[in-house]
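Only one chain is included here, represented as structure tokens and corresponding to the form predicted on its own.
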Amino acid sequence: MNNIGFMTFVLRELKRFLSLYNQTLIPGLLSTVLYIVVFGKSLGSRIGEIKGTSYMDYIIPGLAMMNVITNAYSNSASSLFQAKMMNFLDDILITPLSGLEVSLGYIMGGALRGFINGVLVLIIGLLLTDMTLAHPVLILVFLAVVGWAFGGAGLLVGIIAKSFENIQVLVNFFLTPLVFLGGVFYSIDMLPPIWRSISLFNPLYYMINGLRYAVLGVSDSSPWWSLFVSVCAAILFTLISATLFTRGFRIKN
């Protein structure tokens, strides 16, 4: 393992974002606000509270994977896909860096602006509302876990991707819905018998789940069985990007 070299490409994928904060933080946070102020105060006074959790509160957590999710995917997807377009990803490969180092390098840089979007979401949540933080460390543990998840899938994608718009593609018809269909805005024993049975072959509700369970200390699924799920879409995604982009299937144009 060249520590020096990993680190080095984990900190440039780190300055990549951060230096682009207008568009990699800011968004996310506005979009937040907006959540917030929109569901949270409209819709709080006429639902209520939720498992003994007022409404705003109770969507915050989901917010802030939501967040996790889109950011994580994005950056390693997006970053991969832009130096495959831009012809500069053959100097990425002539550096001692193996091709399974470069890989979990963009995997981290993901894992890092999800992570980052993740906390900016929940201190926001904690300055406009009353929330407070039941479980810190397993907050910190699902933010890194599900950033790691979605930082191997943006890979995947930026790997096999022809153009911008097969990125956009999965982000506007496969993981917004299943966001929104994973409980950000409700808890899923709100709704009929077979809705929620539906509910339970979604992953990404054991994210929000989990998370949430993390930050207020109630959920509707077994937390650790939210973990286990995180963990293996985290293992599963590292594995096969891993493997496709170390064996160099159309890391080149």
Given for the second form:
Amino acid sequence: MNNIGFMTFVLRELKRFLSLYNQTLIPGLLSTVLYIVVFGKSLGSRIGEIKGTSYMDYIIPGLAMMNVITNAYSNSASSLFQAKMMNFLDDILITPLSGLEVSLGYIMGGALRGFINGVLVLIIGLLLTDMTLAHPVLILVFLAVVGWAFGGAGLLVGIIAKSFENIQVLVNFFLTPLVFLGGVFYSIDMLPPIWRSISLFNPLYYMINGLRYAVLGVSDSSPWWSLFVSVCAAILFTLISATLFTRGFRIKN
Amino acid sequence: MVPAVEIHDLHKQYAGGVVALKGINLTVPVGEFFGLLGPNGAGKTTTIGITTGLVRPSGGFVKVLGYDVVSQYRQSRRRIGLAAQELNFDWFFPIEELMILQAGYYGVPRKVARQRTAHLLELFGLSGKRRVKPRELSGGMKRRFQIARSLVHDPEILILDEPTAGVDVELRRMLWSYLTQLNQEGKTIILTTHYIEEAEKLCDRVAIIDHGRIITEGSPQKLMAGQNGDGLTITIDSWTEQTARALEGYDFNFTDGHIRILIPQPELRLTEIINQLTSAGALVQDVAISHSTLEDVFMELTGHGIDE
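Let's see the other form, the form predicted in complex with the partner chain, since the form predicted on its own is already up.
Whole complex next, starting from this chain.
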């Protein structure tokens, strides 16, 4: 294990997205405030309570998870893809860092950006509403595990992608629909039975409801089952992406 | 003593089917200034790529100071600094930070990395630009930065892929003198070039590579000595029996008033030959000394010029 090398690489990933805060931190916060104002403060008052919480409180964990997922994914996908396209990935590949270390570095970069975004959304929630946090430790666990999972998913896409469009297409046609259908803005109990059953196959539904439980103490799915799904996703994406990267798939000739 | 780089029966076939290397053998001893000379597409960059871990070999092996570049890559890569042909850099950071990060990837603690970076930026005349991002540097500065950065983890071996391609004369001289100095300080230097003068001037030994094979290797002097380019061209007023007799024993021919004598190290025999011709009654009007170049060696061995 090349400890200094690995920590330096994680630091590089962290500094990269912090220096791009206009693209990596601010947009998520801005859209969260808009969602809270539009959906929570105006429309929400006509929806009433869900599972004993106000509609506005109900959507905040969903918004946090939405930010965790999209930010973690985008970070590792774009960071690797840029390095590949601008041909500076070689500067990493010639160093004594192993393929696994570089993969984990990219994933951690994504996980960190996702985690920070999730925390910031919850802080906004605490400031703008009278929400309280039910299980603080579990909140951090969910933010970290789901961030890790989508850091891994982003790395996988960054490895496979042949154009920047590939990365964005997956967000528009896959990630965003799954996030919205995962119950960010509603409880699946409000859906017709058939859509309710389909939602149960959406892994993001468990992640969103896992965080909802940790924040509000109520959710559609069991928190432990949610945690299980999240951990499985993290392991799966890590294994696939790190294996491909280490084997040099679309990375080395 | 373990060689700096040992390349044994190295083969590479790319996924698309292109065969880049067809069994290369090379040994570069520690402390040598070694040149890999060949036209574009000959296999130089592939050889460098395998040695540094950017390309996977299809067969054979490369060892760096005894460490296999595939199975013991951590040890081998730590000992190599690479200045690649292309000037692409991580575009998010200023050059000082980039160098400190690069050193970190190699396991150099940040404090040490900081000191070395300051020293190297100073040495390469880039201190004033340390807070500037690479894309704001001129081409020459980028090249200097790239070489400076390749030294930040203090590698024993420095590999430069076409270091002076597209560089102006002044910078080329500066780089040459700096590389010579590094070599004198004990670093093994391997450079690829298709610029013949560079190989002749700098390298203790060169290997000529073409179509994925090493065609010949040796010191530039030795390789050039085997060529017909060394000799004298002497212009005389008239050709007589006596002049022909005076040149007995030399490999020569006479056309249009010019005698062409093929002889290694012609400058050492110049006076003697002129004396002989003069004694034979010839009036020497002009003398020209010629030397073979690595270009001649290359032409002779490959049947084509290096830039073709």
